[in-house]
Amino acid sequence: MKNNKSFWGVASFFTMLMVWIEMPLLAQEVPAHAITNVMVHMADGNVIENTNIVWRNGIIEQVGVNESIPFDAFVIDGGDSLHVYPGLIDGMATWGSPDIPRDLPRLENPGKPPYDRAGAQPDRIPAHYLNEDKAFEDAMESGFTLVSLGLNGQMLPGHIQPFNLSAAKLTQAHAFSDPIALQGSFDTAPGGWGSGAYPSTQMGVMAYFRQLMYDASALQEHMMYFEKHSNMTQPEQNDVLEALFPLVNKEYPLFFEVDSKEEIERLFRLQDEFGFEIVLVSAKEASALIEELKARNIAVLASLDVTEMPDWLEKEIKDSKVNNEEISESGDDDSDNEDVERIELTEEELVFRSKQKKAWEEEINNVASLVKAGIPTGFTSDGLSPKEIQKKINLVTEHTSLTKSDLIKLMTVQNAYILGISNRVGTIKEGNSAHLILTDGPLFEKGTKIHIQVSQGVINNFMED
């Protein structure tokens, strides 16, 4: 409805008049806040000038131009120059997870270890053990609203669960829902010589795994048949086996950090074998396998955490524009030149480079292959800090066909599609939680600044003077 004064007039003050007398702390409680006169970068890149934008209690009630602003709102004016975008998000992050046990004592039988000391510990939810972690506030100042949370572990850390980025230590007050994963690779039991145990390799972790499988699917048929027959044996009560249910119903996805073909193609062994549906974790080589990814329709959160360009390529490519705007400026061609330095190489050291530029050309182009190919793709931190991200985002963006904004969508709507949570944050409309960032500038470009962080209408502000 648009703004009409003495319509608003009188609803106003009957509204302020049911506050005063029948709910006094009301518009103390549960304010409004808006950001007005702001530009809106929609998920499918769409811009809206001159944009209002509305949340209470946490969610959006109001997105566009001359929307009204209701009289109870705590109002931010962006003065038509400062841009709103979707939140970001971490697809998987380990961020405020204890640290791993070292200095483990010897096992007296290392081949029958307990659980955790095999790295098997899915029973382990993220906000029973969350750590103050100084990330928190660096991915909050960086943009992002959201992280996708898992444990440091081995071969079963525990659950994946999404988190609100907004405050220094999260808590249960701050999970977003519920867990909606299971967390797992090909990492060994911890401990080294003198104090390891089973598995102590990936066939062993491989062999380990199934054999969690079964027995969790066996506990379960027990379990059922004890509620319908008592006079069988009641089964015992097992955290870990339980924790497994929901993989072996095939009701949660595994969300598997690997990265190597190889390994990528040994997951897919346990997939064929227990049916559950997998997110692949960084997975920097899944280019190398998109037919079959099509074929399982498996989703990536894929990892930035590429490679410089070698220097020897990142100085030839210098050279060579250099000659060509000599050559193009004299008109003369002095290419012989590069065929000298090229002489001066051994042949050895030729195939090197040549095999060095090759596989650093399939590490850096592993997320653009992927979103070409239409494989659901999205982003996880994957061990890099929040303030190393903006420089990763440079070196791809420079040097493979992806955009910045193809970026921004990957660390918003995509992220949010392979979380199995766009129906509440990605994109910025009514009904969805208020999760967005103001920034002075286009996002991710040089010299462009964080204003104000917004997680679940929370508002951090990092302009204050």
The other form holds:
Amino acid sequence: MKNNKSFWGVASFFTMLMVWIEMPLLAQEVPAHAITNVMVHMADGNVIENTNIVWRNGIIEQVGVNESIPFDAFVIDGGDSLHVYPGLIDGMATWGSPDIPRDLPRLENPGKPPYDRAGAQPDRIPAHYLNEDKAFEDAMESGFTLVSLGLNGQMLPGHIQPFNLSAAKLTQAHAFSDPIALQGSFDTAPGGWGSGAYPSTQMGVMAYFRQLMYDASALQEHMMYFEKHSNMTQPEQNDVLEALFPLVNKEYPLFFEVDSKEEIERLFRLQDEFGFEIVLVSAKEASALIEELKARNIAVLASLDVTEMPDWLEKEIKDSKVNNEEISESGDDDSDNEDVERIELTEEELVFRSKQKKAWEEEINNVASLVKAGIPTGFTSDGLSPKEIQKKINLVTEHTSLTKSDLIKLMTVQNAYILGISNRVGTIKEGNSAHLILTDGPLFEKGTKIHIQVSQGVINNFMED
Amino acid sequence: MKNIVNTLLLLVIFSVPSLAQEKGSVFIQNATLITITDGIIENGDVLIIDGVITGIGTNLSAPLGVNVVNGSGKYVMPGIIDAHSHLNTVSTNEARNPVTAEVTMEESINPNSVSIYRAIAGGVTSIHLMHGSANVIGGQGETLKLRYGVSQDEMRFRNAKRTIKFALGENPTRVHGQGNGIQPRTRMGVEQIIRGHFDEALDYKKKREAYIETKKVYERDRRGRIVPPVPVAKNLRYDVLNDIIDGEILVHCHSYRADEILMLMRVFNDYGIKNYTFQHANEAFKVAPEIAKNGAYTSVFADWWAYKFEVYYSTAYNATILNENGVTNSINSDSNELIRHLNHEAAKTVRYGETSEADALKMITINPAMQLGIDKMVGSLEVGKHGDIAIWSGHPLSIYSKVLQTYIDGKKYFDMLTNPADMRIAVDSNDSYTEAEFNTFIKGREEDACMSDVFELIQH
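Okay, that's the form predicted on its own, but what's the structure of the form predicted in complex with the partner chain?
Whole complex next, starting from this chain.
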């Protein structure tokens, strides 16, 4: 009996060992996938025609013109007319995140709220909070294959973690990697007037943030002492403060959602005090601080959520076009229409218009200015739905020097760089994770449809039905 | 070639912000100079070089290249200083705790507000940007120079003393006591909040210093025999409270009633705190000798009262009585409308209480400067002081006089004749013309501006 037991013990050990040794071998038996005869859009903007791409187990094995296709490959023929792009990456979104709770109970002492009621939840990890969200499917259909997820919250909503957009219902299993950063903003404590708490202003958020950092470094020191001296008072368990240790130790970047020039300057103050790395998220006025961004080596995940052209300006441009056409047709420089409108405007309104035009041009050129200045610039959907993104892409490319291929770069290679995952995604090359999209025309152009989206090797075909 | 053009272009672009910081030079000739600290000089000249007053007198001459302004028939006065303003705050009240010493208006400055420009047009060159009065110990204040068009950081008055807002009476008891059911609900509670927090801060200081000391000993101990200290985290709130006790921060206390004014002086005497200012202080006239004896200052309205119960017992003679009793008193606005004509507010002390014109003008120049710890730099026309001045069309206490030009650090920020009508910096690309509200001037005094952000809060 005793022997028997040990026999089974040894046997099961060897079985497990064999399974363990065989695993990679077995895995290689998984068939490869290939897309053949396509135009591949490379990171540098070059297009290589008649190219084949082969991947297996989620990793690109071959990219080339004359590559032989493995015998076991499941092949999708591009028929010389289809395009392949690297999968698009959303630098930051809060899809699938639980909403900020409503109807919070009134606090007994709003001046001393628990961490979550103050808006400090840096211990939260997106993988643990994933809800179903239609946005995942919409994003996949729009060509996104990877998204860096944050959580809805306030000052410190949690960690930021990249996920493969390989299924409409994401779970922890779809995580692309461990969390890569902490998420931050100047948002005040939740609850509004009725049940709000400290900090309720931006200056309060700044002070509270500082205090958290001081408390975290004291706790970390205490824990280090306790490790060596078990005869001293035991440090408290505190997940919130412990989640800030990487920030205290400058080992982790803070992805901070912020727009106005003044708020970005306030964030710089916190950076000066604590020395951590910052990535700006949204950053609609970041181009006003280009020299500072350069000096601090700060990257930007830029929002494309720009305002439509003011109605009066659109009309003015349209009218002047009509007039120009009339002039060229009739050879007459009579522009009565315009004059009539001009006369109706007061000088005050004219001044207003010139100021507004300047403001709008600055706003819409924000991303273009960042790119031009060489600031590492990526893209965040930042609350825009995939449909809205297409609309904003049209707006930005129509009115600034940015082209659609510039924007694709932001959404692929640049985002991969900023998220610190460019060794795996962002470009189409051997050894990279298979994040691809197959389209029937140039991406973001009118009429172009996305046929297939591949996220870490998993194929989603949108043309099947 | 293209590179050179680009470089030049870059130079032009990046010299804009530094231009904004630039100090200017100007020579104002043949004007009536109201020096504040040294009488009136008829047919006088003021020379400002690189932001600093270098000459005051008659028959001065200016170096070549300095812009000359003909001042004949005009008055030159130091820029008005408003010791109580919420002119361009982002938010005013961090109203969720009775003590918020750790927050600072330095981080709540909106440099783009057109209200800044409107204040310069009233001859104001510096303001004390204050936290509101919702809390017993509110946030730290920030003294600003109204350099319109610069960044929030460049607006800060360098080397001004640090300040903080305290508030007594109805506001903090209403917000925290009635609103949230916590201390303070009464004036007695207000006193205990102050004493309690000072005591906690002193206690923290002892513990923190002991920890730092033991840590040093522990780190020097190579044999590992010493048990390390339990770390005491740096505490921003207590650090600021200790700085108040140590005299590094000047307290400006919102107060109305005589009894609460006496209370605070008792408390401050117990903790050795000096050089503080009672803001509003409508009943200060009742205890003027006591205030003078304690060396405290007051900063009052000329004639603004009755907007709540604690402000009913008021008089237009308040400023005069305080002044006669030797209290250094200033007249403040606490309002984006009043700030545009603080000269009128000062004039009221002459009209009501027959305060001398010289003393009336001190109340909007050198006196507030003393209360903010900037009187060595501004507040009078003196050689060596900053070139912060205004040129008036007539005597500044006359209802008919207007500000023609305002200079800060010798640089002109306002010119009534040449500036365009619309001086807004920021126009939103989303606004329609009618929504943009250029024509919406402030209609009157905003009552109790100190309580902005919290009116909705106190409904509960």
